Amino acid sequence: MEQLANFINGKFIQPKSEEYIDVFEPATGQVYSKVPNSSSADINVAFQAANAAFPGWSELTVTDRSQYLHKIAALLESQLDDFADYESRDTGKPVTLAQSVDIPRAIANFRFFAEYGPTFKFDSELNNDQSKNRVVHAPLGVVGCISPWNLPLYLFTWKIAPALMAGNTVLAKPSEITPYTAYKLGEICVDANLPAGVLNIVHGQGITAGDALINHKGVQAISFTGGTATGKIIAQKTAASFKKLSLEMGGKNPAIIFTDCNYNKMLETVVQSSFSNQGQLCLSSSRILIQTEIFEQFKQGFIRKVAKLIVGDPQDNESNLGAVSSKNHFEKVMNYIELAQKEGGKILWGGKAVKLNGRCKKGWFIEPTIIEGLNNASKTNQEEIFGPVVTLIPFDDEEEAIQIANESDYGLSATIWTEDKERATRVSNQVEAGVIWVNCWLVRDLRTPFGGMKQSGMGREGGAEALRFFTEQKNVCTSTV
């Protein structure tokens, strides 16, 4: 059984405690590896390495840093299929999904910031009759990046790439549930000759390694993606230190479907937005709002489409859904399905665990589940389930659709389906979400700001927003009088 290691100062080293955590393959329910259960002692060693590397890395030109990111992207691309296999094994998602989305997007993250970084004005001038003002975006120093288990490498690189491009050194903690691609990224960095200490990857639980990272006095900023409850803890624990925070958290995203939509395109896309990655996406459509006139038509068409989805071994190219990512999460999702029925919901499709044969007979699989008949105020409609579970909610008009969409503590994303451009503008202006897709889903221009409102987040990622977050502005004013 493989025993993973932390990646610190360009080398793979074991945790000082010599303690490890079992890593399970969700599709089989079996332990396949062990990952370090790191502590504050390991975080301290990693910080020292990052801090020592910061002067040299930050003094490189933007072009030089860009070249390193390009090397990492190229090496990752050369091992795309291997990394997709690792990601599928770690998360339970179909390997075809990892091949087509997760790993290509991780490559794109490095490549995008490598190309975008040199266009960003790290140093600019604002002059008037009395003074010359030089505005500098200076790197912060050592920054912390914490990523979740649902899109392990995809979101890990979404943070690391801009942090490095901006001239910071990084202390990163992936989820202990899905550590393998982060571990292998360390090997990529060695092959790319990334200077030692520039990127340090420390594994472990949130209550130990994560807590030590966010509380370390030398870490200047924390970029976190994960659950809202954890984000609140990070905000509370770092409040007195005034660290810079970027928190991308949960969602309870509405898909708002009007009668005048492009019906076939909508139906195909909403199936994807509901059940891709077993519904384990912060951007998944979990509340589907349908105008009354087409509610029955949509319901029957949606059930027919979902009934054709195959829940199966992630290694099987025919599988549309794989396993959910852990036993605890499996139990959580199943408990929500039970709760939905207690609240008066009717299961239209799914609702049961899936038992497979062969190597996956002990895996954590759940049917794609469709529920109707619940009030929007129900727990099922208000709490983030983060699994293959959606609810159908009818509405009569624009006003009611907007009201239902906004009756949530979350505000990450929404999709709006209408061919009326004026309606699309009106509704998108009033829906409280940081990312709104009109007649599409998960279409991303990496230059655009990404993040949520309310309990879905604080701050924005992507493009200039990410580079601004990972830098501190200085204004150097010289009198010309």
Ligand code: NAD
Second form
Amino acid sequence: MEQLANFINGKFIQPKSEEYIDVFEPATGQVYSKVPNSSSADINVAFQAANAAFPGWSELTVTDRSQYLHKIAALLESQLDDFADYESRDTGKPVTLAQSVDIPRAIANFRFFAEYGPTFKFDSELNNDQSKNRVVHAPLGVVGCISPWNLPLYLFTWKIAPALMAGNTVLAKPSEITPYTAYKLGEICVDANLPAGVLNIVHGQGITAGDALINHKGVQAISFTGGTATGKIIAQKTAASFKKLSLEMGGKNPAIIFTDCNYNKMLETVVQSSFSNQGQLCLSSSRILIQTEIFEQFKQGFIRKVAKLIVGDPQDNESNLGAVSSKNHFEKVMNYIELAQKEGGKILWGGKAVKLNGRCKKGWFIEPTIIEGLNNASKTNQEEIFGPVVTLIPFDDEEEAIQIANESDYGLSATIWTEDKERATRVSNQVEAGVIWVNCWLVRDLRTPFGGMKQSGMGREGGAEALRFFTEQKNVCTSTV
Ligand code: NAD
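Now that you have shown the form predicted alone, what about the form predicted in complex with the ligand?
Below: every chain and molecule of the assembly, starting with the one above.
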């Protein structure tokens, strides 16, 4: 069985404790590799390496750093299919999704920041008749990046690329549930001749390696993506040290469908936004709000389309949905389906585990599930399920739609379906979400700010926001009189 290693100071090394965690293939329910469960001792070694590499890396020109990012992107691209296979095996997602979304986006993250970095004003001047002000965005030093299991390499690189571009050295911890592509990224860094210690990848559980990383005194900032409960712990534990924090957390995203929408485009996209990646996207639509006049039409049309989705082996190109990420997560989602029924919800489609034959007979598969009849205040509609489960909620008018959409602790994203431009503006102005899509979903311009309101997030990622987060601004005022 393959034993993974930490990537520290340009080398693959075993954890000091020699402790390992089983890594499962969700489609088969079988262990296929072991990943280090690193401790504070490993984090300390990685920190020393990152700290020693900082002066050299931060003194390179922006163009030089950009060249390294371009090299990493090109190497990843040359191994796109292999990385897609690794990602599909680790997460249970269809390999077609990893080929078309996860790995291309990881490549795009490096390429985007490689191109965007040189356009960012790391150093600018504001002059007046008394003084010259040099505004500098200086790198922070060693920064920590912590990422989740649903889009492993995609979200890992979304943090690492801007952190490196800004001149920091990085100590990164991927999810212990899906560590494989992060492990392989170490090999890419070696092939790209990235100087040793610039990127260090330390594996392990949140309560061991993650905790040691957030508590390390030398780590200047933590960029975290994961659950809201974990984000709260990180905020509490880092409060006294005033570390810079960026927190991307959970969501309970509404899709708001008005009668005047482009019906066919909406229907096609809402199926995607509900069930792509088995509904395990922080941006998945989980509450589908439909104007009463078209509620029945939508319900029937949606069921017909969802009925055609194939839940199957992620390696099979025909599969629309693969397995959910872990046994624990499978049980969590199934418990929510049971809870929804106890709360009075009616299952319109799905609701059961899927039993496959052959190599997938012990895998963790769940039918795409549609539920109606639940009040928005129900637990099912308030808590993040993060699986292939959506609820249908009718509304009468704009005001009611906005009220239901906002009646949530979360505020990550929302989609609005209407052909009325003024309505789209009114509703998007009032919906409490950091990312709003009108008549589309998951369309991304990487320069735009990304992140959530309320319990979904603190700070923004993307473009200039990410480079600002990973730098400290300093104003140098020189008298000119
Ligand atoms: P999680 O919070 O359990 O874990 C995320 C990461 O944090 C993992 O690497 C984990 O090891 C680490 N971690 C856990 N406990 C820690 C601790 N005490 N100290 C330090 N690190 C710790 O989340 P998950 O289950 O991996 O991911 C699913 C969640 O992520 C969902 O809530 C989803 O909405 C959210 N998510 C948010 C976004 C976004 O951009 N807002 C994107 C993807 C996923």
